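One chain comes next, on its own, written out as structure tokens in the form predicted on its own.
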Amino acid sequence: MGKTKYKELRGSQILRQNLVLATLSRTPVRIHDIRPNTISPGLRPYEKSLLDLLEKICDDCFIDINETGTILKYKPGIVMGGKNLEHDCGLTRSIGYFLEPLILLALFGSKPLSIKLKGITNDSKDPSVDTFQSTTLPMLKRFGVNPDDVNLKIESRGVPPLGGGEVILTIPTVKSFSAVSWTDEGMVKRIRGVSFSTRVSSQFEHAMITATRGVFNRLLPDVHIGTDHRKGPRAGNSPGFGISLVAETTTDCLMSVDTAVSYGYAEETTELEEEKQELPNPEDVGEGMAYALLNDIGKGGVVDSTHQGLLFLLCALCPNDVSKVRVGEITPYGIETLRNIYDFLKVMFHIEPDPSNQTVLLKCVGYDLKNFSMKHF
């Protein structure tokens, strides 16, 4: 056996993506500098338990870091998926962090993945678990996954700081993606959406949803939002409420944005009150997550914002065929994983403005990812 090459890389800004691309590509990877001149430098916690999540998924991975946790070795094995895994995300990132490079590796697994993951459903942060199941899932249908092969269960809710939320995730194995030519957004037909409680009062969904609605019945009519008021051990640990919307267009283009608001660390009642003092109120939540739902139409595209790094991942992978997309105003995490796909995959895309709309389209000839590790039921 001769000496492991690892590819070098630095910092921790996109390192989560690193490690997707270093084991889809099998690159053995050495990341320094991690934090090196913080207060407390190297790994966060999330960090490390998204390491752990990929030794649980992953057969013969070895990981290495020093002391300081500022230098990561990661030389990648074989994604297994495997049925009724477990996995702690902690309470530092939500679930959210876990889902996206989750689902991107089980999809080449040897066996299809089925795992329950606990900790925060909902926050200010990242995507949420709605998000997730509203229009993440369905955006793997555009590239030949079967939608029925693929569910994420939301069993109870958990909201920061001390969570208590599980999901139950399945997804299938693929043989490869298909390429794809998705540029018509079309035209928003329809709202839908889900608002959360968990140990507070249902009043808070309602004010949610009559804000939000007051902002869309203006503009279309077919607007629907549940209401998902939760109770006793399916409510978490902690009080919070939060919303999750998306518009659906005549082309089944989905668009989301979601948040939510919790309690924070106050542990005596009184402390509590006065933290319930500086919260947002529902009707401000409500009216502020549709304006940001129709800021992100008005920038065109057939994803949001948040979906664009995922976008152009999926179709880096396809095979050796060009895919073409369209989005709004490309964002820094989009530019990056650009960068980030070049330097692993040697994929380049094609960027051209449209004047017409201020859109963009981005055409690329796949890096043909194949699963040969596939087992055949």
Contents of the next structure:
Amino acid sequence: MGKTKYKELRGSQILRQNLVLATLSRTPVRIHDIRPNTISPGLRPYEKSLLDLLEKICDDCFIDINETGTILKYKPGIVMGGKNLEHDCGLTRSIGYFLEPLILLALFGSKPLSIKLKGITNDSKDPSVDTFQSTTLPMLKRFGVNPDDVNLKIESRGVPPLGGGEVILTIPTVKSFSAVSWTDEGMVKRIRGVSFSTRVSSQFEHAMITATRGVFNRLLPDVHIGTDHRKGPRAGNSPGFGISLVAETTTDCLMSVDTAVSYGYAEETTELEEEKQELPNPEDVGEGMAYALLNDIGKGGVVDSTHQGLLFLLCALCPNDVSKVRVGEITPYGIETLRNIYDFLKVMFHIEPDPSNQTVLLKCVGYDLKNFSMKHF
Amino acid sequence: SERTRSRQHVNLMKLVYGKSTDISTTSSNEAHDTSDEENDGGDFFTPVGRINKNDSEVVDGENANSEDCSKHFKISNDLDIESIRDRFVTGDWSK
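Okay, that is the form predicted on its own; can I get the form predicted together with its partner chain now?
Entire complex below, previous chain first.
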């Protein structure tokens, strides 16, 4: 009988990346000290749901959680992918939380993935499904993924607390990524976006859009924000509204922000609070998001702050060629990602500030991840 | 100057990877054998010379269990619109 050598990790801060990197590098991990000293220690329902999702798309993976949920043992299997899969992401974290790791794993699967994900499509914590459509998925094209094979369809929307959203994600497999030299962010040529409303008047959307446009039009005329007013079953189970904005540059870089407002997650509100709680004013939401996007544009870089982690992961998984990218300030999550990449793949980035415009240039030689399980048709 | 430039570079590398990115011989963070009933049919390569986690923990503090969240932006309407005008095609490029 062989012994499994587990890589020892601590805490849950970057659990998703730990699981992705463990799977792609075939490294068994033992993560301990998962919220040991909190009122409810251990893995959260959404983390357990993510592990269930991993079991669904992988063959032969082994997951063991101790009684208190503070220790997780994970031995990766082979990502199989497959069609007509379905997963309920639950109501404690949005679908965006699951999409981030799922996309990377699916690309290195044996077969293309097509999966229906149920739960919350829009909230304030994770990138929304709109951001995945407008910004995240198109990013993959830079690394050699055929954009025609990538798709995310929003069947119904759902906001907290009761969700009811449904999306269908289609991801192809790749043999490997291709390295990038991606340092020219260009200039913003237009702003696009979409607002949505579920179980409230579409007036909320119009108020948000007007306020958003008011900010952007001081800088450029080409601003178009669509609306997506949902009624009936396609509006999910809870009232809410939100907006997702994306700036497109002359070199086809995409920078995005999004948010949603609703009555919040069930765990976060007591019944007493719920009675007096009022949704924020849509004008403030629209204006706030416009400024959030402008702040991010001001920092520079070829991706927005939210996508730094994914950008670094994509570069690190490239073949043994040099990838070079530019970002604005490195975010705390970006820093954690770089450390995590080094920890699993031994890929270290060369990080250098560009004083001419206050940005940061990063270079690395990829880990050269190859998809050996890919089926050829 | 070239000197400040290289200094900033060192600082960013240090910020991200900590002090001992050069070969560290610490064993505190090495994957140790954990007996296990499962048969995985082979050993896994565990590299030596990893980042000294104790260093990065000084930076991280108790953040090991902070939220696993990529979304990051700053809402502040005190942004000076003029300061970013040149990031737009409509900016003034005569300067």
